[in-house]
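In the block that follows, a single chain appears as structure tokens, in the form predicted alone.
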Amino acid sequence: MKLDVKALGTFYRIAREGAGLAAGRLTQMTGVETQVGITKLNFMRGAEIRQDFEDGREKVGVRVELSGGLDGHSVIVFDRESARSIVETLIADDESEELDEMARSATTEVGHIINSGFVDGWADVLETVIDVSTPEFVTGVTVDPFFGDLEGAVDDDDLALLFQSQIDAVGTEIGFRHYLFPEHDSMAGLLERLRTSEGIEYDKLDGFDRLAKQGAREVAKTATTLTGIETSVEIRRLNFVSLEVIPEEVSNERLVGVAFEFDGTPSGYLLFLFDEESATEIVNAMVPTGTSGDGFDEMGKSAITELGNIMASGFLDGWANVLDTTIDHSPPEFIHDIGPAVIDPVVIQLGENQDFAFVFDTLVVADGREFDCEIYAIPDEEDLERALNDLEVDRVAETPTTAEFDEIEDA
């Protein structure tokens, strides 16, 4: 299966179209105003889907099987509170806390209408017919009742193509997620039909995803050595998103960060983002005098910047080693601002030449102490395609990612 940025962009727009239809139908049925949140096209391993889904909360779902123009499964997942809100909206005198037969029927009907909205959006744009099976009501806390028994369900270590959309009802507690699992052969056929360039072999994207995770592990080792704070990597995912939604993904609070522009094959941008408490913890670990007042003095800025500089070298050197190329990065730029403002300049720069981006986002977490670091690696799409076409996947496991650095001396 070969991927193509234009084809993926078409899929992304289709998913947004389907989300809009689904939101409109939910409004018509319940009388509740809805809004479409972020739509994502994710490349996720089975283990990541499990981690993302299993938050300990009971969920209610409605799933259907698709055939015809697109084969796969479409699943609407509500948390239990949202399901109850839907029932109360449709059945005014229902005060039961349990989801009885009538409540299940109401939830299933709403879920089916929403599923159909998403599917009709796909069918309209693809100019095809997609058949939808009888809806199935599902409930549970873990991922297994929802996805575990699906034919071709992704294994923990396999990379799956997954569409997610979020729709929220304005002024209520109703919200849900939509998961679309297209079957491999069906999606491959659509990609072939829509592809306009040489494209990227799917296994090469799989290899690059593994490479990014290796780089993140290198970052965690570097942070542990430099700060003395034991850190590990929380695996996130590779997203294909519209540039305009990237700032919406970033926390809307004051963040401390270090930004880089990197040049080579590929080129792009790399950001390390800390919340203020984490950044303060890092400075206190690296500089005995810590920060002064509520901000970061020159010594504190220097510590954060130096840590970011060394982490960037470890992250990008691993890419360069495996890709057998040279990747240089700019001097580090210290940032202290509200989250979306931190990433807006990157989006503006990339937006001059492209509408979408592959975004590697990874979280480095401290064990037992406050130190969270979000890593955003956003390559130029044309450079990334060239790099991936030259990637030898076997080299990902064979080539070490190493970072060389000197200890920062106490000031």
The other form holds:
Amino acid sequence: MKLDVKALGTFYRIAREGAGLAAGRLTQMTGVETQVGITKLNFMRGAEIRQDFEDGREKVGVRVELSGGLDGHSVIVFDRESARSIVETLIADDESEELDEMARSATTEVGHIINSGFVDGWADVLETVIDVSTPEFVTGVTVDPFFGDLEGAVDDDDLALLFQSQIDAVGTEIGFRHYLFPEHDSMAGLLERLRTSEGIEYDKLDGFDRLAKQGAREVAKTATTLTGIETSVEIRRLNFVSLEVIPEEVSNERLVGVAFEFDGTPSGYLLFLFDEESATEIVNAMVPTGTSGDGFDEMGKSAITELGNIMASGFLDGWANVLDTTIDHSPPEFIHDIGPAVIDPVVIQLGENQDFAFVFDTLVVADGREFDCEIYAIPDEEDLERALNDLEVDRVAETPTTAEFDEIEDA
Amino acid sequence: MKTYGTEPGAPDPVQVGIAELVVTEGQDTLRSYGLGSCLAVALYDPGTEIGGLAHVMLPNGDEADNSDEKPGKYADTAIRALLRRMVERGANYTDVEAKIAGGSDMFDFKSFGDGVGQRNVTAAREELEKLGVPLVAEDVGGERGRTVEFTPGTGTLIVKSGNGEDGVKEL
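I have the form predicted alone already, so could you send the form predicted in complex with the partner chain?
Below: every chain and molecule of the assembly, starting with the one above.
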């Protein structure tokens, strides 16, 4: 299967439209105002979906099987408290803590209406008919009851194309996520229909994902060497999002960051963002005298900047190595400002030529210490497409460093 | 029937996200977080107390395909959309005034050319000039982020500095 940015953009718009329809119907039904949050298209491995999903909280889901214009599964997942709140808006005198038969059927009904909202959004845009099965109520803490038995969607090593939307009710605790798992063949057919350019082999995207992993490993290794703090890669995602979404995802707190532009195949931007506590911890680990007060003095700034610089080289060398190309990066730029303000210049620059972006989103953390580093690598779209097409899939497997990392990846 | 979305008149400030615009009136407060090179454009009519805020991302919407869909994304189309919606709501075109904040250039990257923030500021000034809307106050440029809060009733645009050093300004 081949995909191109145009087709993915269409998918993205459909997902957002579906979220709007679903939110509207939830409001109609419960009388609660709702807001559509972030919509994302992820390329995720089963293992990552599992990690993302398993937050130890009990969840309630409603899932349906889709067939016709699109084959796959659509699943609405509520936190248990959200499900309870919804039930309360529907059944005024229901005060039992357990989800009894009546509560289950109310939840199922709501979930089904939301699912249908999403599916109708897809059917409208694709101008096709999508059949929806009878809804199934699922509950549990882990991913298994929800997606475990879905065909092809969540094998640990398979890269699944996943649509995620968040809808929140204003002024309440009600929120839910929507997952759409299209079946491979069905998705391939749709991509083929919507594709207007030469496009990217889907398998190459898989290879690119693996090399991004290598970049992330390099960063964690460098950070450990330089700071003496034991670090590991916590989250690693390849997202396809509308550019405006990127600043919304970044924390509204003040962050400390180091930013780069890189040039080659691909070119783009790379940002390392730390919360203030983590940055302070790092400075203390790198500068023997520590920081004075809450600000970052010249010494602190140069320590963070140096760390960023070496991490950037590691990250981009990881990419260049697999792509068999050269990627140069600019001198580091230190920044200490509110999260969205740090990243919007990059989004704006890319926005001159593209509406969407692939974002390599990585979180590096330390055990038992404050060290949270968010890494955003946002390549120029055309460059990325070219880089992917130049990539020989076999080469990814041959690259020796991959083998080295195999034993520790996602352990 | 209520529709989804934020209802005007809510007590909390209404968030105006990147590429969005919101028109309201009176003491409602509109807020945009963390503008870096993005630009906040606030328009208001002091007489009717009708006003709006746009969180602009790019300078030129007339050259883009999707500016109908997302007028708030571009300086020129955002200003026109704000004006139109305000007038539809009862504002007097000739009384409308403008304030802008943001448009910093935090990075000195080669690919950024003259500066992405500066391009937004220039585009907004030009569009306001073209439409005959006086620009009465601005806090633009520099190398820091800003969070803004706008209340149409008073026309006050509060600008909080993101770097923690330049404090709060009232325009």
